[in-house]
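Starting off, we have a lone chain in the form predicted on its own, written out as structure tokens.
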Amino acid sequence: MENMANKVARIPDLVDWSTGEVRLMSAKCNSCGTYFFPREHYQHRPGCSREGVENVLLPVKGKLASYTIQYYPCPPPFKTEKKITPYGIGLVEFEQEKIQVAGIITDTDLDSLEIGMEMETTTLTMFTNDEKQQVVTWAFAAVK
């Protein structure tokens, strides 16, 4: 369980760590049963009636469907106090959910992904703001 003590999300409604887990916050739609991220995207399925939308979170816990290695820096407006290149960038499946969402892995040797190893939802501080509380990101880590 990750301390999320004088941490703020970097872009509000994304990440809920209320429980102590980090976990995405999603949406599903009721009339199609598609799950969506982020949840105020609602342009999800043409056709879909879109009712009965509701909010949800997705599992800690997903597999790596995809991922690519960066050896640049991330471009504005994203920003970190640290260098984190090279990083990961990880297309992570929710099974269940039938979703994937893209995010920075973080925490994890680059030379041991693999596709369809186990990746948790966690998150990467980007910077400090002036009233000194961490600014953080979601990201993914290999399940350890």
Second form
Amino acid sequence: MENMANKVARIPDLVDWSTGEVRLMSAKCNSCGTYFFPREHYQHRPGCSREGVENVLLPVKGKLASYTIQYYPCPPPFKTEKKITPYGIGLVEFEQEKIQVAGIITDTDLDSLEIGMEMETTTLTMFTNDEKQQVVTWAFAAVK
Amino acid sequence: MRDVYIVGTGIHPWMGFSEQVFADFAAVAVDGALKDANVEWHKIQSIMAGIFIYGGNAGHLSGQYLESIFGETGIPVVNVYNACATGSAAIRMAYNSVAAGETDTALAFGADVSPKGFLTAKSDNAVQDRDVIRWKMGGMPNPIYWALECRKRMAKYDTTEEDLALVKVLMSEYGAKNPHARFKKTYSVEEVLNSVYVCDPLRLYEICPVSTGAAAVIVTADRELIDKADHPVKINATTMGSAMYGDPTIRISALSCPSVPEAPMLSESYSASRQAYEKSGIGPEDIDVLELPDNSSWHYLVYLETCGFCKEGEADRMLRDGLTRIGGKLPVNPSGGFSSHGEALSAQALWQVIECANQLRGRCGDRQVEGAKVAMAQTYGLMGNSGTTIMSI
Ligand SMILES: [Zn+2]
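Just the form predicted on its own so far, so send over the form predicted together with its partner chain.
After this comes the whole thing, all chains and molecules, with the earlier chain placed first.
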């Protein structure tokens, strides 16, 4: 694995790599069983007591539920040092958690994309900040 | 509740970016509505205004700004925002005020000036506003959301790229005949299929852009105004819906969605349309003309299913068999749709209502649906906003 110590997420509390694996930072409601991503995107089942919401990490791997290829640069505040278009956006399903999460597809041949294929969570470096840290977002890559 | 009629409508034709201020566009639409209804300004007893989100203080208080142009009379003025269903919220409040007897005559309007450049996040607080996350971390402009859903649809049903192109072909044919439309060029299936992908499988001509436009509707229960109006249009129901838990659709600005559906797709629109059917006693089979929100070709197809005009996965067949053409069983978007107009956020829902009213009033010339008696306008706004208006003559 690359030197994760020199990486920083552009927005905190979304993606974690402290365990050595890259995982999305979700929250689970222990009353209604719903998983949220991002954590603050509460979507409780109507009537839920909303008690016992705990922070959890999603599994590393999931299945590609849908995808698209974006051919134009995303306007600001999105920002990347290098040109990344065309880039894939995937909707990756975490079956046990009953949630699909969207993210940029990286390190994957876009022609090989297929619904149902196994994907893993990773990071994508968008740019380097003034402190010489790599500023990253979460991303998905085909499992090799 | 009293019967409520549309007696006057006004539109400022849709166009691209303008240096003119939104209130100027609003005034054109309101002036048109007053003239159409042949009513004096002092007859307006309340104003329900769609706000213009890029207009700062003036835009957020658009009703007050509009009122001051025509002359302040002290009436209730309420400003609303429900994303692209803002106009639905405005007409629903106008309708409710009149139907309940609070006022006899109400004005609903919306005006929007296309922002210069791109739509993007409106705050910088990622915890409070997850729109910030999708722009900074996700790289996901709006059409991405539609493309993700469209791909799912194509995998589940037999929707083809030709179907998506055919939607644009039809919309361009009708838009060319609509004086209010911004885009008047007609396209062939080949031309659409030769346009570039914006986000695969959606192409440039299969996605609507943002536009400038304004629309105003005057509703009344005042017998005198109804009697002197040209073909008053009865509002049978005008409703709003929000999303339902377990809706599998990935909503614009969200980063996740449920993987196990416990509610219909686009549940906000499912909800709004079912409320309207129940309130009006009118069902999908009774509708003679439908205006639906074709933000992309995918929307055109899925909305026929969401609103119960066919079963899931059958919309493509309706399109291919010509059932949705003018002259078909259910003419859809004889206006040319958003495809020919573009979105003018707070105005577009009212514009849809006006297009329907114009059909019922027999004012649509080359794109007239002959003998239309019942019409439905269906909207779609981001993050769980939708409205349905059913009208008849
Ligand atoms: Zn809960």
